[in-house]
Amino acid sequence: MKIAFLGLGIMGRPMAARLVAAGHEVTVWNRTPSRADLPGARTAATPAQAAAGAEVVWVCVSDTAASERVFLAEDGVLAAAAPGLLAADSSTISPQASRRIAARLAERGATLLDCPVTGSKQGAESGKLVFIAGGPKEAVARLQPLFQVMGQRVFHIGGNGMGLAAKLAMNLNIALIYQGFCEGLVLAEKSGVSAGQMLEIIGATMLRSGVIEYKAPFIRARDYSPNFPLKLMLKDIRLMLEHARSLQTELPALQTVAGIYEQAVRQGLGEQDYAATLGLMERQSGLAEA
């Protein structure tokens, strides 16, 4: 396929690289031009230039404002959208904003599928992402060859915005599970139980969690290099709270966790992995990081 891939960040670059390796004709654009190089792909100066003549536009950017810019700016995808264009947005953004973008594209005869991903950096590099899609079934079917290159499974949830709604609910669980783990680990450490012992206990009992199993090697090494930057988890938490308000739904536990992430960003941890909240709590509790 002729594909425009917009956004070459932690997730976007390995996703686009897999499409190139699979033999697709890929043109890339990145907000920071110095990071727009991708072996085997053409480089475009603007989203519109990348999208011109493309069958599929794939977007993976950091937040709602960035997605709106890519699609709706004067030099955005909308300016080059032709009838039949299929756009897929793997950014985690506001469901309401995604629906507005879909409506604007529909005016030009183009279709938008919101398809945020889970699997982190390792999943993107290995082609084992899970996509959570919202939009027409026909769009999901058309994109199957590309989903298969980049991921291992696709969940089609419903219409536009529904993939994002499910992704926000999923990330809410991740944030709360990890925060519960941090608090339990700090309590254990303050009591004299080592982090390593607690990780073994968790792995052998009903406390086992995919979140903790994935993070365990990084936690043991206190390696907070970004797989999912803390600032982006905070962005998602804010989206969850905003979405909940629109549905007149209370999320009291998440409100508390949001405060912890805001404090972590104020202390300069935003570029680190969200796992760095453990280090923050250890320091606040008078524990030296192991």
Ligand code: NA7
Given for the second form:
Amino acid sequence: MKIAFLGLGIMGRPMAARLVAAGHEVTVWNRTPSRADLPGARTAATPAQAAAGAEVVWVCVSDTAASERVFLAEDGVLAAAAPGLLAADSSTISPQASRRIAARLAERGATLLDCPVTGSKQGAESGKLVFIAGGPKEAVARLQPLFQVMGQRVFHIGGNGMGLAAKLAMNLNIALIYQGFCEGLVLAEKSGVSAGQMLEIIGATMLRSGVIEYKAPFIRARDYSPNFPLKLMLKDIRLMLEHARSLQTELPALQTVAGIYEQAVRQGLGEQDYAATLGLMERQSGLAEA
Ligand code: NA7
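Could I have the structure of this protein in the form predicted in complex with the ligand, to go alongside the form predicted on its own above?
Entire complex below, previous chain first.
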């Protein structure tokens, strides 16, 4: 397929690289030109230039503003959207904003799927992402060959914005599970139980969790290099709270966790992995970081 891939960050780059390796004809665009080249792919100067003549446009950028820029700016995808174009947005953004972008593309006969991903950097590199899609069923079917190259599974939840709604609910769980783990660990460490002992107990009991299993090697090494940057988890937490407000729904525990992430960003931890909130909790409780 002729694919335009827009956004070569931690997630986008390995996703696009897998499409190139699978033999697709890929043109890439990235906001910062110094990070806009990918072996085996052409580079375009604007999103519109990348999208011109493409069958599929795949987007993976940071946030709502970035996605709006890529699709709707003067040199955005919309400017080059031909009838039949299929766009897939793997950025985690506001469901409402994604629906608005879908409506603008539909005016041009183009289709948008929101298809945020889960699986982090490792999942993107190994082609083991899970896609959570919202939009027309036929579009999901047409994209199957690409989903298969980048992921292990695709869930089609419903119409536009529904993939994002499910993704936000999932990341809410991740943020709360990890915060629960941090507080449990800090309490254990303050009592003289080691992090290693706690991780072993968690892994052997009903407390076992995919989130903690994934994070355990990084926690043991206190390696907070970004797999999922803390600032992006905070972006998602804000989206969850905004989405909940629009549905007149209270999220009291998440509200508290939001404050911790805000504080972490103020302390300069935004570029680190969200696992770095553990270091923050440890420092606040007077524990020296291992
Ligand atoms: P990264 O590694 O922070 O990459 C973000 C990408 O988004 C990167 O290519 C950025 O370009 C691009 N970006 C950021 N702001 C803009 C604007 N305003 N316009 C265009 N492009 C922009 O994030 P991840 O790859 O980890 O995550 C991507 C999404 O998946 C995100 O929604 C996560 O929550 C899930 P840059 O190179 O900085 O110019």
